[in-house]
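Heads up, the chain below is alone and in the form predicted alone; it's given as structure tokens.
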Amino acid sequence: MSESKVVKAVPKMPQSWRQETKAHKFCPGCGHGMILKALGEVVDELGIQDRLVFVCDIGCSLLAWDLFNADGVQTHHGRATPVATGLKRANPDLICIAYMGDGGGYAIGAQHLVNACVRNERITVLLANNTNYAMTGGQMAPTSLIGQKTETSPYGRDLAKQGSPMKGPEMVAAITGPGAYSARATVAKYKQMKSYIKKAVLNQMEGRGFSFVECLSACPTNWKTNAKQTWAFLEEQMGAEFPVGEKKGGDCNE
């Protein structure tokens, strides 16, 4: 006979934590809604409100800021993996999430996403992905694509000048202990981003390691495009530039 499971039961939030749902400040098609959607819609199934931290970085992210009723915490620009880093080393028993941008992640704070990953740092970090600098009006982030038009590369990226975009899950797999936990997921497939959100948050829950999930997010206000340009462009060229998937832990061989 097989032994019986024992599964806890996720606690009710208590009533003073509930809060009716509120209107997010992004642009009009913008994907971090989404992606904060998700997270939110994890933090409820697993019962951890009272326990979580949720640092936002500077940037688009920001304006996230008090979406949720939850302790937060505001950064610099580029250092909300070190500050949630900090919290999570002072108490062990709270769930830091770590909010961000490309920029934010790969370029001004990246050596703080590459320190927390070789000390495999039992946080978990949440990426949006949408190829500019979205916040200052549309420039270049690490992400933009090879060729891609922005304020300030109105020729399109040159990979021989500006090199090739940034594959952040991949370097996250790469240089992390076991434990980890990396993957990309993009706001087009809503349930397969949310299961990537709530296997990292496990993850960190379980102690296991560094729980990293980039998210490829829209961005029509400053790519210029419509409804159907923007999907296309999420879709297929991002698409073809990003591929989605576990890049470490879950379904994955670490």
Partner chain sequence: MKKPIEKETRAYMTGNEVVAWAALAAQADIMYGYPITPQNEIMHYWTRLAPQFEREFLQTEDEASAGFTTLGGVMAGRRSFTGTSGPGHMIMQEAMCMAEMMRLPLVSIIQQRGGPSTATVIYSQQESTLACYGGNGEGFRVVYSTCNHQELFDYTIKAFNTAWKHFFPVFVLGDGYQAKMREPVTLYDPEARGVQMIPTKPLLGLPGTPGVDRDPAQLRNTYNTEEELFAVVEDLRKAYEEIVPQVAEYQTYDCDDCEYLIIAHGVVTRTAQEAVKNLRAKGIKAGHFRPVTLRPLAADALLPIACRAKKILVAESALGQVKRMITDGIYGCTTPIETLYKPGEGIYTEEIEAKVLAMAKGE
Contents of the next structure:
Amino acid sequence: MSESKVVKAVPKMPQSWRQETKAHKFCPGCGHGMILKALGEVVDELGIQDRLVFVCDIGCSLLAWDLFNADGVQTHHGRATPVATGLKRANPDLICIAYMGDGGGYAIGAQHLVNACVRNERITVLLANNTNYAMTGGQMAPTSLIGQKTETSPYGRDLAKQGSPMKGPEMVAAITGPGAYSARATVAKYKQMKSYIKKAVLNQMEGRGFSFVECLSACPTNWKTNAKQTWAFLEEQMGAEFPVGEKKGGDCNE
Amino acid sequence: MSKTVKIAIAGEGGQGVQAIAKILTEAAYGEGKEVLYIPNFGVEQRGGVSVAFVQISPEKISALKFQKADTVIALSARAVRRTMQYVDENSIFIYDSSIEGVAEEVAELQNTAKKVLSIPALQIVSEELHPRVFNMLIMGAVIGATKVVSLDGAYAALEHNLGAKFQKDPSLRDMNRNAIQRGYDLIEL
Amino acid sequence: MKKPIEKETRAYMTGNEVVAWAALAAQADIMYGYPITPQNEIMHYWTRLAPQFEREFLQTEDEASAGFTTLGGVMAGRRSFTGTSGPGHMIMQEAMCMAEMMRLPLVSIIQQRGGPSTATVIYSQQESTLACYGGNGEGFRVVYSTCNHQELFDYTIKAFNTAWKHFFPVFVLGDGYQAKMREPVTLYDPEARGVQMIPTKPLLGLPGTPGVDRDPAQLRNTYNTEEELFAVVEDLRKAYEEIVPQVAEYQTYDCDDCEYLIIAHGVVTRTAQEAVKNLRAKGIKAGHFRPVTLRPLAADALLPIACRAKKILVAESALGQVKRMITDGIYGCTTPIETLYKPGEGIYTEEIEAKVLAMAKGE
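Given the form predicted alone above, produce the structure of the same protein in the form predicted in complex with its partner chain.
Full assembly next; the chain just shown is listed first.
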């Protein structure tokens, strides 16, 4: 083969990423890589690599446990929020980011999320919403859309029987006190997502209150979608159900 | 056998049973004795019979629970029924004479107990003292029956518990001390 | 920082108050907790005392959170503890199990209440299995079972040192009686008695920039292959077995020539020893062996005493939870074992005495 004249640009990785363990573990098309890249760039820009503690929930979010050149800990399903809370309470100099999926945040760890909000814990929760339990094989999540077929809602999520999708950032905005930050981003709008994550982390660094970003994320493996369908589901269906934007703090009510 | 004095005090919530036990055991502790006090507690924190289990001894106290008490004091009909189980031939059973509907139980106790004493505690505090000092009169009676602490020791513990109130209103001190003394004098064994 | 206890002080207080003072004396930095009877007053006293000594408290939303926030506290390098009971203890086992896997120096004070389920808020010895072997683990824990207020004070202090020395979760197993009853206790500053508090260290948030000055500290509890996990658990087993001789504690009472051996732990110790005294007065050669640590069990010490005895009586306020550990620990000993079980209820001296008398008569 002749040498190509076109040198493909290698995507630049965040400095804070650990080169040996970069986000190769996620499925093709998965949104986690983009969320974590945005977070990595934020960590770089804010220069907080030496103060960061990255607390991983169970599920696909756990795969990020060694992604950063930062201290971190694996927890149990739903328990990333209390571990981050305990760390921050014991050492407020740390910057504690709990990373989880929609199941960990809105189902098994919902009481932790709710009460961390109520107490306005000075931590940051970063939550990937891909409308299903991906690691366990595509079961229905609190965020599954009405009519969405999953392994445990094979005929589609039924509003009457299974309720409606959980609106996390709106809840967080409603129950947190002054100084909190809450936003919904999407991997489809990278720059905006990164700006929200940055604001959330800054909110913690300034000790203002709880900070929360839900990122709409793609899961082609469990959605069983091709690239085009994936993008359509993310942007059209999820976008219609889950309005992207800041819900509290940031530019929306300052 | 054991030199440990075992006391069970029982009444309705609000009669001050646990306060009696607390002050009495503090008095004994203040006099250098070994003490153990277990408050009765359960899910029925409100509305149930309140029982205090007290042990006072010159030696280290071993078992936490006892089957039979040396002295049992019951301040209500339900308390009489509840505490009969702690009575045997070595027990002194004391109850308030105003308690109604326990004739059968008292008759039975007279067969089992060493001595059964009915004391007009409620009547005395209502007519001569103040209803608030009912429990201190009972504590005086317990001391009279057991001699586990001196009256001075009891006064010191009283001071420790209610000293702040006494400072505001010194007449309360005399009223409480009088009640303890009256209760003590009621017991003739 | 000023010391909470300047000089030895004799005091008369409840067991929960004793625990709060012990944690202060042990230089505990932070308590995380959730209300449940009969543990509540540990928090009540701690929240009153802690601010005076620049210590912290967080009331969480449930016991899962209390357990995991405490783990966060120890990872941050702070001497952290929690307390719970009964149904709360069940929920908290999830965090305790993570501590077992990740070797986190978690300290928990358990004031046992009646079970199964909500049961009573009073007393039991029904949380031994849970404390020793709770969760989906292998029991890599240290469990102290106390019998009076002095021990509640001593072992709460010791629990922090055992945890930070050996990096296994440590339990102080009290009960509702001990929690709520009042008896005298001597409070002291550990250092004044030559007990040095083992320094804590952060497990996360270490000095230097990860990837530049050092490798990142990334704590794991998830493994991909059976072989990988097996190796991890083997390491845990070896580490745990190494500490057993240092950690296992027991107490003997008239065991040298004893023919009738009573085995009892926790507050039943007091009843058993009084029964031994009374039985000896009646000419019965009784003795008492007390496991102070339920886990690890001092089986090596117990075995010869158990083998020498004519008969063994295990007395506990549970349906054989510790008895199962005993029979496992003294496997091979042929001395017949009888039992006195009163799940969720206190045991009277007279009951043990009567049982041993009957055993001596061959009934």
